[in-house]
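Only one chain is shown below, in structure tokens, and it's the form predicted alone.
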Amino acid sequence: CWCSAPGLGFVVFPSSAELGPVLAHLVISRAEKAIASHGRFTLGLSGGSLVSMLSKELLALPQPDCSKWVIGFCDERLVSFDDPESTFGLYKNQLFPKINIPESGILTIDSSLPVAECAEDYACKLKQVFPGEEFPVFDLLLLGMGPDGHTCSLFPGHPLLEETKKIVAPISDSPKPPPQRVTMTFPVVNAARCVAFVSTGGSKATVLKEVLEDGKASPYPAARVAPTSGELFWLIDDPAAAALTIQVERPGAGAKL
């Protein structure tokens, strides 16, 4: 069993090449129990490779039905949308107009206001979504991690990781730029049904051993991600998985989550 514990999984591919058609048929097979069980699918999405990945896999699929999917965003830069560094407007040149979501599926955050009303905004923005949860309970949210173990927009030794009852939080002072942010927090990010962390590349190696192999007594942000109630799983390439030492499942291709 490829599972350390239930429904927490540590998968490893040669490559982002074997990682990415996985992860695309984890969304989908994500979409398809959770239009089946409660008739919407709500999605988050992370910026950086994940775009590119995500974007190139899913269209390489046989065609969704995105008539039923919610897609929100576990982070976002406060710039506009045509800015290179905008995580929605990323995946509005290279996946949204190639799938039928409706716009009203897909929450953006009000560009134009300062940071902590736009924080604000799109806690209403979910609010409305998720009416009567007291966090969104999210069907699926794809997260990265940074070098630094940062994930979302929440930064090693910053104050918003102690945040308990903001469901979105402004950040004014990224320490990786821009400067300007707004965030899930933890509470909303370990209330989803299923989280899954694409790290790959060399770079991430030391920490990702830190995170997988202390957990908790880790002291980066992204080793408190661990769902109350959900599925939790890293896909991950080997030059990342470098230095661990722990258990883990090597798919053969084809694998499916």
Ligand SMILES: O=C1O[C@H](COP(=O)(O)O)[C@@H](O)[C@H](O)[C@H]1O
Contents of the next structure:
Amino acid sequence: CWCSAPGLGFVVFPSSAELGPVLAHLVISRAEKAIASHGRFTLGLSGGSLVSMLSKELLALPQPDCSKWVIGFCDERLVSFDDPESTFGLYKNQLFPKINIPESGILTIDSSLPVAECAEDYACKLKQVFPGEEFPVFDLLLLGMGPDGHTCSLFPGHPLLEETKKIVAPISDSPKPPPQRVTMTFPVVNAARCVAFVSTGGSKATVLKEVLEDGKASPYPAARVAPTSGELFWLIDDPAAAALTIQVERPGAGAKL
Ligand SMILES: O=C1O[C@H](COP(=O)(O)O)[C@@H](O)[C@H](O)[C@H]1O
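Coords for the form predicted together with the ligand, given the form predicted alone:
Below, the chain from earlier opens the complete complex, with every other chain and molecule after it.
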């Protein structure tokens, strides 16, 4: 591994074209590791720009055996699955039917429920899949960060940032549409064995500098992601990294995490 600090990496690529394959290899390598150690791979997906990049890059690799994969959503918008804002809907169009993951391995929200019940129902689904764990421990969570520093559906200044008990929370006043969503909380995010942020594009540059260089002193939700005992990677492209002054890794072609 070319990372200087084991388990923590700020990794910068010229563009999404170089970042994408490394992301896909990270997913496959953590899947192999998880299945070898405890018989299944639990993966939490985010929406936004991640969907098309991850779908394209995973499908470009030799087909993994996904029969032991369990996929959840780090956050989800409360809209029907055929709405273009539905994160599950997007993965259903772009990825899921093309990999051999059983339908029972995909943990979706019930979008017909009111938002508070939807969050409870989704929390119950997670608890069934992670019995006996106070907070589910995912093998890998893939996160995005908005230009306002939000991650999952945890927005700057929102009371949900302080949630310590629930594993999934409802939000009905999301500043980014659609307003009704459900989201994993920080205790779940920070319990994961590995968290990887994917952050691309110049609109993220200013906030990314504050998140990575000021850490917890920064007001941005993304800065609160610090897995208790897991790995944390930031996969960034050059436009997003433009303002950074900290030391970053710039891997060559074919690098793997
Ligand atoms: O609304 C959302 O935004 C974030 C960030 O999306 P991006 O397009 O700026 O990468 C995403 O991670 C989250 O899942 C989504 O609901």
